[in-house]
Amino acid sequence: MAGYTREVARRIFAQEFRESNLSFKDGDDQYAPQYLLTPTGAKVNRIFIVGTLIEKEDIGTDSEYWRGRVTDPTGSFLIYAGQYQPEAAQVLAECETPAFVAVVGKPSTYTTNEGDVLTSVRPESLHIVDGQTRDMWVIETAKCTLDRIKELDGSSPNAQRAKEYYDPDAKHYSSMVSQALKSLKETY
């Protein structure tokens, strides 16, 4: 009997996440996992972000449905939590902004009538954390991103697919990492 293993939650900066728009399934099965491939070649089924929750709003009509904006040094993520993410929705409902939060969730894409692809995160878990946790996330996410940028010249299938689809500018993403790390120096 094969066991179920959870996908690793990938660390992605907001800027790269917002610039991602290639969604696909691994397999034809209706239960096949859904992925988002980022320009640096991260194959994301789950995402791990830590940032500052700067705004939140209950946008639900019949029941609570929360939208939050979480920022990192490169931009912001939109998160949506409702009846199917009750713990995350409760944290959003009760927490004061601004607050440092850690979020593990599923990437979600939506294509507008104009053809633009909007990205967001459906939180599986959302916790209030401290500034040191946020700073460690920035450092670790910078390392992960730099590793993926180096791999773009390699032969991994994800890197090859990202290169073919996005034609990513490695300097653009290296600069994003530098900007994120520089923000930490300004804090201390």
Second form
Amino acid sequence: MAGYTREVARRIFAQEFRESNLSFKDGDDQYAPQYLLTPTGAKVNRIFIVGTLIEKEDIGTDSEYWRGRVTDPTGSFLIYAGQYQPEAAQVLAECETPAFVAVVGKPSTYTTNEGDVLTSVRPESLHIVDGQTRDMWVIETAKCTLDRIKELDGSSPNAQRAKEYYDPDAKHYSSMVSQALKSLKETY
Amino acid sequence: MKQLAQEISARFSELGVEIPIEDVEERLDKMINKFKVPREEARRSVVNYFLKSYNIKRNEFYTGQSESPLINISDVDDGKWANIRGKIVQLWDNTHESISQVGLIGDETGTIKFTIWESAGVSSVEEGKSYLLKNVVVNEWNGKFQLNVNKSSSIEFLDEEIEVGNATVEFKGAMVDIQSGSGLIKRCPECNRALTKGACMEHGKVDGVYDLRIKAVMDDGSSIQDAILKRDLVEGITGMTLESAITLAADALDQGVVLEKMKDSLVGRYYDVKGSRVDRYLIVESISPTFTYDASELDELIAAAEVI
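Could you drop in the structure for the form predicted together with its partner chain? We only have the form predicted alone so far.
Now the complete complex, all chains and molecules, led by this one.
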């Protein structure tokens, strides 16, 4: 259908998300969506994460501005919620840590003075969930990531662009996936 | 060339038209030998010439030679020719003089819009009866497929009842959002439409009837699906009844708390929804939370990760 279609929420492990730094817009239009391309070739405008919220802190000066740290088996995501993310900020303000949370949000990047690119997530929604949902997410994200790794040598424009820009080591990411999956077994 | 001429002449005589073989041969000869037209082109041209001069429809001549496959409505594809067996579900007001009839036809696998063009010159169809549409072409318009009955198509009446089904689709994924217009809503008592700000689009300001519904966005990481949950499903999955939702809203003096509560208990979790697809929505018939995965699935994935 022509016109607006909702962006799919991609599934990315924290480690891959942290190692991403290619941010771009599709087209020159002011309202063109912003994307983050990850090393395995996911073109991300929206991301879905389920992990453990281990830290939260109000770092705002005037109004509330919450920073949270959500971990998955491979690392952690930083999430920032302020007055323009009222629903998420409210949950962050009220919840206890640690807690399993599901976050739907937009990736955002910040370039430091040293030129390093830091990635974070600006949540559209943040909800408390259970451990089973978190395990489901790990499985699903593993599947999605493996599919992307397999596609890296394919002809899709995202894969080709990721290959050109990051020159990713497939082994590096597949061992990340297998490590994440094995962590699920340990809990039993 | 003689053989070609005989073929053509024979085919015409099957249709009850006797054309002297010399006439055919003469035209073929002129095309092929004098004007250097390739054989197949010459054949086509000669056939067309005689079709025209004897006023025979092109599809009558070519039937049997290029029979379209009989396919299910759910399997139609853009640009393909097909035979479709189905029941006329609805006939719509036609909007243009070049259209004879327009409506919806359905078979066991789903429904699709069809257009019978005036130029097709076929007899008209009736609602509720079943037909075999032969040699219709599929195209895409406004993001949806439709069937075109044109001048090379034909329609046969079928004396049988066809069960019109809705193809059940299944979607597994995470519920990533619940859209506005969900939760505790009011509907117009006359037309059942959801009210916006206490008014119906059709009937203006009315005393609405309370209802529960959820417009959810499901996402599996590679595609999204909008899904609509009706009251009984909403009650089942949230454990909140219409009455308790009304009480909740009345206590808070805000209908919005119901939606908030639903979001808290549903968003971010995995569900398996089944239902029928209407436009961009999946009208959900059953929804169940997906909690577990197979241990074997986990092992398979680990193995898959290690071979890369």
